[in-house]
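We begin with a single chain expressed as C-alpha cells, specifically the form predicted on its own.
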Amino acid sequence: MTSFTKLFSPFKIGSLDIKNRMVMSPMETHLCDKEGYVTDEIIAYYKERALGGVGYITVENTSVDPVGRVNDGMLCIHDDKFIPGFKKLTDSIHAVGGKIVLQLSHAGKEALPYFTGTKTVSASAIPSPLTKEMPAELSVEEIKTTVNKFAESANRAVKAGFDGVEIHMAHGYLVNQFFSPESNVRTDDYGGDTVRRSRFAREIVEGIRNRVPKDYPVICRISADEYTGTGLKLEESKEIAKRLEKAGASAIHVSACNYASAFFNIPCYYLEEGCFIHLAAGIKSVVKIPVLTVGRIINPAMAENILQENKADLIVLGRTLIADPHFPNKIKEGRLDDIRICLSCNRCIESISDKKLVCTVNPYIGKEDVSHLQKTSKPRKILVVGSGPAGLSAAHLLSSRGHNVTLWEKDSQLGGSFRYASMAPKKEPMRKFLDYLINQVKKTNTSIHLNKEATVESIKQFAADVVILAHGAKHVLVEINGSQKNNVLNVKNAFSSADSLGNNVAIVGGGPEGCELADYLASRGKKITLIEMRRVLGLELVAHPRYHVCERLKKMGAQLHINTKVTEIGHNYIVVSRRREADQKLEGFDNIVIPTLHQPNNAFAESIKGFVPEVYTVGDAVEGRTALEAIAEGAEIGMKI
C-alpha cells in the first residue's frame, strides 16, 4: 500500500501555514446571488471541503471589476459592501481549522456584453474565440485603473480574513490575454515581446504587495501552455514565472489553455489523468518559489509520486473535491475504497452554463447542511427493486440510517445498465465508480439477491413496509422498415456480444449509447458506419466528451453521416434518406444496431400499491436520464424514509 507521508506533510506559502499539500482549486460553483454576495450555500459548501482535510481551499475566480464579471454566478469583490459576506465565508472556515484563499479575477474579452451591459476590454481588439464579440482596446490609463482595482480587492480581501489571494492570469481571462501573443498585438509597453506582454502581470503583482502585510500570500495562476497554435507554449511561460517571481509571487499556480483551448482545458475522461503536470515540473525547474499543478488528478498515489519526484510542491484537487469533500481525510485514514470517485464527466461544468452546480456522484452540492446520515427513530422494512445507481444509492443510504433494506436484481451482477455505460473506451472512472457503489452497499447491512425478479405475488409475498422501484426503463426498440424481421441488435446486446459480432457494424443513432459503442466497436478493429438524422452526434453528452469521443471516430476511419434519416433496413444493407438528395443504399453489414427508446416502466408501480403501504419508482423506470439523476433520486429517497 502506498506510503503519504509526503502528501501529508506540512507546508507554507508566505505566512500560511498548511496543514498539508492538497490545495482546492478555483472553481465556479454559482451558489453566491445574482448580485455576487456570499451566501449561506455557499458558505455550507466550503466548509464541508475545510471539514474534509484539504490545506487550504482557494474560493472560485471572484470580480475585481464589474466590467470583468462572466456572468450572474460570479462572486465579487469590487467593493466593500461585500466584505461581510466574504467576513462570515472565512470566520466559518476558520472555525473548523481550515485556511482560506480568494481568487481575484477580471474576465476581459471572455464577460458577457449582455450580462454587463457594457463593451468587453481587452489587451488588443481581437475577438472572444467563445462569443466572437469584438472588446475595447484598454488604454494606458485604463491598465493602470485595473490594476488598483486587483490591489483594492487584494485590501478587502485582508480585511474578509482570507489567509491570501490568487490572481487568475489564466485561461484566457483579461491577464492571460495580455500574456498570450495570440491576444495580443499592441505595440506599446503592454505589448511585443514576452516582458512588455508580463508587465501588465507584474504590475498587478505589485500592486496587491504594496497593499497587503509582509508575507501575505499572492498567487499566481497561469496557463503555461494554451494549446493553440500561436498562443503561449512552455518555454515562454518559464520567463513570465521568473519575472512574477521577481515581481513578488508567492508561489505559481500552473494550468493550461484558454477559451479556443476549452476543450482540454477541464480534462474529461478522454484525457490522461494528471495531463498539466509536465507544464508544473518545467516551472519549478526554473523559479524557486513554489509550484502548484493540476489537472485531472484523482488518483492519491500519483499525488504522492508527483511530490516525491519533485515536480511540485502542492497538488490542487478540483472536481475530485466536489465528487467527495471528504478525500483528504479519506486517503488519511487509509480509507481508500471510501473515496467516492470522481467521473470527469464534466456535467458540472456543463451545470453551471445556467443554473448551479451539480456532480453526477455527490448529489449534495449546495446541500451540504443536510448530507451527514441521520439514523432512522423508526426501523423499517425496505424492498429495493433493481441495482443500477439509483437503486444502489438508495439501499446504501437507507441501510446506514438504520433501516432494513433488502436489494433484489433479476441480473446475475449488480450495476444495471450503468454497467454497460462503462464499458466503453476510456469509461474507466465510471467502472471505478460502479465498484464503488457497490462496495458501500456491501458494507451495509443490505441483504442482496442476484437472479431475483420482482413479481407481484413475491413482493406481495415479501411484507414490506416500503418497495422502491429502481428496475429501470421500458426498452423498446426504434420502429423502421425491415426492422423486426431481420435481426437486429440493441446497444446492450451489441456491448453484450462484441466479440462474436461480425467486422462490418452499422449503427443507427448518433446519440451519447451509439458514439460510445461505436467507439468501443471501432477500438476494437470493426468497420463501424454511424447515422444520425440529427445535425450533431453525441448531443446529449457534455460539449467536452462530446467532442473527444468524436475526434476518436474520425481518426478510427468511422463513416459518420449526420443529418441523415434510415427508412429501410434489410438482411445485409441500410436505406437512407438526405435532405434534397435521392435515397442511397448502404451495403455489406454484418451486423446492424438500432436504439431503444428509454420509455418509462411505471405500470409494475400500479399493480402492487394496493398492498404494499408506500411505494417509490426513482431513475429510468420513472423516465429515460443520466446516472446524475438517478443517484440524485436515490439519494432523495434514501433521506426522505
Ligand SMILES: Cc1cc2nc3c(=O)[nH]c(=O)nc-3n(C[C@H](O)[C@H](O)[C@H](O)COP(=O)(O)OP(=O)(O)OC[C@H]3O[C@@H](n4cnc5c(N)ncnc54)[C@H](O)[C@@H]3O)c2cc1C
The other form holds:
Amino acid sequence: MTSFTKLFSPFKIGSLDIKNRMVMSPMETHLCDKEGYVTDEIIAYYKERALGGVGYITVENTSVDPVGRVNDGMLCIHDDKFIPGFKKLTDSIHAVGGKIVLQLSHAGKEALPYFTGTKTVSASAIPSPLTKEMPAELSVEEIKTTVNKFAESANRAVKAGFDGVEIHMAHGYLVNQFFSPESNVRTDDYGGDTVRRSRFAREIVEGIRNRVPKDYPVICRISADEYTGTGLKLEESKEIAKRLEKAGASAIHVSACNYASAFFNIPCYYLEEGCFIHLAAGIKSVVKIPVLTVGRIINPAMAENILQENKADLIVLGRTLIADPHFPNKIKEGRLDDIRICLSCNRCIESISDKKLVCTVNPYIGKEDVSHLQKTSKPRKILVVGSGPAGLSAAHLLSSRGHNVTLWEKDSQLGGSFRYASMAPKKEPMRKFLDYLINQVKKTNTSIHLNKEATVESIKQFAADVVILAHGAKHVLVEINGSQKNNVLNVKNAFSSADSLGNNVAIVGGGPEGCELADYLASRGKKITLIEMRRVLGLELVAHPRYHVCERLKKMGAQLHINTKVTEIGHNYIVVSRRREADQKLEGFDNIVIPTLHQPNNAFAESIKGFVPEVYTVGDAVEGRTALEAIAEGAEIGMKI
Ligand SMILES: Cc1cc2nc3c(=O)[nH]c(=O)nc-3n(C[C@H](O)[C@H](O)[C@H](O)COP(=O)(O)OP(=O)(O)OC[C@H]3O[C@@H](n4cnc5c(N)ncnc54)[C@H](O)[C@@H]3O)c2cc1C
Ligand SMILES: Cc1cc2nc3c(=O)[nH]c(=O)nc-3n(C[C@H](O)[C@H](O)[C@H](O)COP(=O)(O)O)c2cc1C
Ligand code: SF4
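What does the same protein look like in the form predicted together with this ligand, given that the last one was the form predicted on its own?
Below is the whole assembly, all chains and molecules, this chain first.
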C-alpha cells in the first residue's frame, strides 16, 4: 500500500502555512446571492471542505469588476460592501483550522452581456469563441484602471481575512486573453511578443504587491497550453511564468485551455487522469517558486507520485472535493474504500450554467449543514425494493441512522441499471463508484437479499413500517413496424451479449444509451450503424462526454445518421426516412438494437398503499432520469425518515 508521506508533509507559500499538499481548486458554486454576496449556504459549503482536511481552499472566481462578472452566480469583491460577508466566510474557515485564498477574476469577453448589460471587453476586438459576442478593445487608460481594480480587490481580500489571493489568468478569461496570440493582436505595449502580451499580468501582480503585506501569497493561475491551434503552448508559457515570478508572484497554478477548447479544460472520463501534469512539470523546470498541478487527480497514489517525482509542489483538487469533501482526511485515516469518488461526469459544470451546483455522487451540495448523520430516536422496520443507485443510497443512510433495513433485489447482482453505465469504454469510474455504494451498504446492518422479487403479496407478508420503492423505471421497447416479429435486442441485452453478436450491428436510437452501446461495440471491432431521429446524437448527455463519445465514434468509422427516422425493421434490414428524401433500405445487419422507453413505474405503489403505513417512490421509478436524481432522492428519504 502507498504511504502518503509527501502528500501529508507541510508546505509554505509566502506567509501561508499549509498543513499538507492538497489544495482545493477554485470552482464556481452559484451559492452566492444574485448580487454576488456571500451566503450562509456558501459558508457551509466551504466549511465542510475545510473540515475535510484540505491544505487550503481557493474560493471560486470572484469578480473584481462588474463588467467582468460572467453571470449572477458569481461572487463579487469590486466594492468594500462585500468585505463583511467574506470576513464571515474566512472566520468560519479559520475557526475550524482551515486556510482560505480568494480567486480574483475578470472574464473579459467571456462575460455574458445579456447579464452585465454592457459590452464585453478584451485585449483585442476578437469575438468570444463561445458567445460569438464582439468585445471592445481596452484602451491603455482602461487597462490601468483594470489593473487597479485587481489591486484594490486584493486589498479587500486582505481586509476580509483571506490568507492569500489567486489571480485568474487562465481558461480564456481577461488576463489569458492578453497572454494569448489568438486573442491579442494589439500593436501597442500590451501586444506583440511574449513580453508585451504578459505586461498586463505583470502589472496586475506588481499592483497587488503594492497593496498587500510583504510575503502575502499572490498565486497566478495560468493555462500553460490552450489546446487550440494557434493559442499558447508550454514553451511560451514557461517564459510567461518566469516573468510572473520576477514580477512578484508567489506560486504558479498550472491549468490549461480556453473557451475554444472547453471540452478539455475540465477533463471528463474520456480524458486521462492527471492529463495536465506534464504542463506543471514543464513550468516547474523553469521557476523557483512553488508550482501547483490540477486536472483529474482523483487517485491518492497518483497525487503522492506527482510529489515524489517532483513534478509539482502542490496537488490541486477540484471535482474530487465536490464529490467528497473529506477526501484528504479519508486518505490520512487509511479509509481509501470510503472515498466517494468523482465520476468525472461533469454534471457539476453543466449545472452551474443556469442554477446552483449539483453533483451526481454527492447529494449534499448546498445542504452541508444537514448532511451530518443524525441517529434516529425511533428505529423502524424498513423495506427497500431495488438495489440501483436510489435503493443503495436510501438503504445506506437509513441503516447508518439506526433503522432496521432490508433490501430486496430481484436480480442476482446489486447495482441496477447503473451496472450498464460502467460498461462502455472509459466509464470505469461508474464501476468504482458502484462498488463504493455497495460496499457502504454492506458495512451497515442492512439485510441484503438477492434474487428476491418483491410482489404485492410478499410485501404484505413482510409487514414493514415503511416501504421504499426504488425498483427503477418501467422499460418498454419502442414499437417500430416489424420490431415485434423480427429478432431485435434492447440496449441492456446488447451490452450483456456483445460477444455473441454478429459483426454488423444497427442501433436504432442515438440517445445516451445508444451512443455508449455503439462505442462499446465499435471498440470491439463491430461495424456500427447508429440512427437518431433528432438532430443531435446523445442529446441528453452532458456536453463534454457527448463531444468525446461522438469523436470516438467518428474515429472508429461508425456510420452516424441524424435527422433520420427508422420506419420499418426487417430480418436483417431497416428502412429509414429523412425529410424531403425517398425512404432508404439499409441492409446486411446481423443484429438490430432498438431503444427502450423508461416510463414511470408507479403501479406497485398504488397496490401496496392500503396496507403499508408509509410508501415512498424514488429514482427512475418516479421518472426515467439519471443516477444523480436517483441518489439524491434516495438520500433525501434516507435523511427524512
Ligand atoms: C447503458 C446505460 C448507461 C447509463 N449511464 C449513466 C451515466 O453515465 N450517468 C448516470 O447518471 N446515469 C446513467 N444511466 C442511468 C442510470 O443507470 C439510472 O438512472 C439509475 O440506475 C436509476 O437508478 P434507480 O435506482 O432508480 O433504478 P435502477 O438502477 O433501474 O434499479 C432498480 C433495481 O430494482 C430492481 N427491481 C425492479 N423490480 C423489482 C422487484 N419487484 N423486486 C426487487 N427488485 C426489483 C431491478 O432489478 C434493479 O436492480 C445509464 C443507464 C444505462 C442503461
Ligand atoms: C463546477 C466547476 C466550476 C469551476 N469554476 C472555476 C472557477 O471559478 N475558476 C477557475 O479557475 N476554474 C474553475 N473551474 C475549473 C477547476 O478549478 C479545475 O481546473 C477543473 O475542474 C479541473 O480540475 P479537477 O479535474 O480536479 O476537477 C471549475 C470547475 C468546475 C467543475
Ligand atoms: S458531478 Fe460528476 S464530475 Fe462533477 S464532482 Fe460530481 S461526480 Fe465529479
